[in-house]
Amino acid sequence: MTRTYKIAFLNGDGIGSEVVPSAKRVLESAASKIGLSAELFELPIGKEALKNFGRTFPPLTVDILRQCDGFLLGPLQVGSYPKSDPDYPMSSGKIRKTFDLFANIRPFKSFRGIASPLYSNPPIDFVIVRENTEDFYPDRNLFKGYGEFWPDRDTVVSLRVITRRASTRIAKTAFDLAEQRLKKRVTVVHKSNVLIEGDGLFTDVARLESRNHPEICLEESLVDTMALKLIQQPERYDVILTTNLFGDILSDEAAALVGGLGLAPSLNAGDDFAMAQSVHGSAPDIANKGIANPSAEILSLAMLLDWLYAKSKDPKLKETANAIKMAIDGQLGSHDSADRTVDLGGTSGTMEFTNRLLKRIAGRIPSIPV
């Protein structure tokens, strides 16, 4: 019996209303070609939801997401919502908490035809595995009043939380991923010479987990050293394991190595749910101009399909993901400037780029194996 996969699409803010619909069209085309049965939902989040429902992450959205196999989230303009919003300061954080999406997987690889502005040696192919639920980002520093931990209006105390449970499961995720890759190396990135207790715990857990994976080489790096080495020798890295804040910062640096944030996908995954979401933000400066690069959002969607395949072993999921990745790879590797968006030196806007991609998926433009 053919299974129908339920996948939700949430535009978010800014360029989200342009790049997310592009990803949805790509999935519809690839699924139709492969014969994958998919039921696609559009759900409100962000400013659209705030306008229509009085909050950025309404209960209706939560309820429907719980019934879905996975979801694709567009960028959210964090920091732009009023404090009266019940989901302030960020609904994407609430999604991660609600669905326990503890692993943020962010791959970075060179694409044919896309020159790195910073690096020209062997191809880049590494992935940042970022803990997704604690550190500074869960906003535990939002105290309601002033007192022992927030003495006055001119002092802010931010509480950084690192736990053994969260560190253990993200370390296992990183080592399991390294087992599937060629270099079989995990680099744990930290600042334990200064953040002695928190990062000390994080690195200790990584060392313990490495004992369960004797074929994987474990190395360690201070985060400031890693910021340098990523520029100097990005080709040597494989799986980079790190905490929430460090992973977020290093990801933007890594994106610059491969052509920019428009080529930086990611997946937020837990044991039971996964959410695809590109690394880039809402880019309000180019919103509604029709020039946003949808590649990162589309590649994030392919990551979601791969995650669903790992859970279900349904070959049509893998075939659909591969069809999308082959089309993207073929298009970015083309010598035709119309096959690239303006941020990559091309001439196409969001719509034209997507239309050309759909032609590749349909077979009207030859593609290449992944």
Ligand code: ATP
Second form
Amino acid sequence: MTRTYKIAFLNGDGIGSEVVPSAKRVLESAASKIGLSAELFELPIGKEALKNFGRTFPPLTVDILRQCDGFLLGPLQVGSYPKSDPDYPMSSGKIRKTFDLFANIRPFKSFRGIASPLYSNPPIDFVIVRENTEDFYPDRNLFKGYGEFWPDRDTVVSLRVITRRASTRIAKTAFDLAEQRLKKRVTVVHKSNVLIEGDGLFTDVARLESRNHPEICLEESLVDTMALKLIQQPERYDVILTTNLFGDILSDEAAALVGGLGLAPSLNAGDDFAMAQSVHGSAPDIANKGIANPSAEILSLAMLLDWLYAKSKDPKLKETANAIKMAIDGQLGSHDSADRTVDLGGTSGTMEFTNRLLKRIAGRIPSIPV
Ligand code: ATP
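Having seen the form predicted on its own, can you show the form predicted in complex with ligand ATP?
Entire complex below, previous chain first.
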């Protein structure tokens, strides 16, 4: 019997209302071509929800999300939400915590036809596996509400939380992912020379987990060294396992290596649930101009389909994900400047880029190899 997958789309703020609908159109088109039965619908969050429902993360949105197979979350411009919001302080961390999405998987790879501004050859292909539920983030560490506090009016103390439980499940995620990849290497990134206890625990747990994966080579790197090496030798990395804040920062560096934030997808995954969400934020500088690159959202959606496939083994999920990825590869690899958005030196806006992608998925534009 054919199963129908329920997938929700939450635009969020800034460029979200441009790039998330683009990803929805792409999934509609690819699903219909492959014959994947999917029910796609929009849910309010962020400023739009505040305007219509008086809060940024309405309980109805949470209830409906719980009944979905997965969802795509656009960027949230949380710094602009008022303190009067009943959901204050709202953040995407709150959503990650609500659904226990402990693993943030962020792949970075070279695209045919997109020259890296920092690096030429050989191709880049690594994944940052970032712990998603604790560390320096007061919205997600264990002492919720006490993650940051003022002992006196001139001092702020920020607490950093690292637990064995969270470190173990993220280490397992990283090693399991490395098992499926060619280079078979996990690099654990830390600052255990300074954060002796917290990052000492994180790296110890990675060493322990490595014993269950004799095929995988484990190496260790300080985060500052990693920031350097990622620019000098990005091709040597495979799976980079790290804590929340380091993963956040290294991700933007990694995005710059492959052509920018418009090309950096990500998936937030738990044991039973997953949320697609690109690495970039709300980009207020280009919002409402119709020029944002939707590729990161579209590729994040493909990651969600691959995650659902790993759970269900429904081949139509895999085929739909592949159709989307091939269309993006073909489009970015084309010589035609109309096949790129302006951030990549092209001439297309969000809408035109998406329309061309839909034609590719429908087989009406052949992909010209670079
Ligand atoms: P926020 O406050 O929500 O984090 P931000 O502008 O500080 O927003 P990002 O949204 O991550 O951070 O964007 C950083 C820069 O990268 C932006 O100035 C924008 O020009 C560029 N950028 C981000 N996403 C895209 C995209 N999808 N397409 C094109 N450019 C993008």
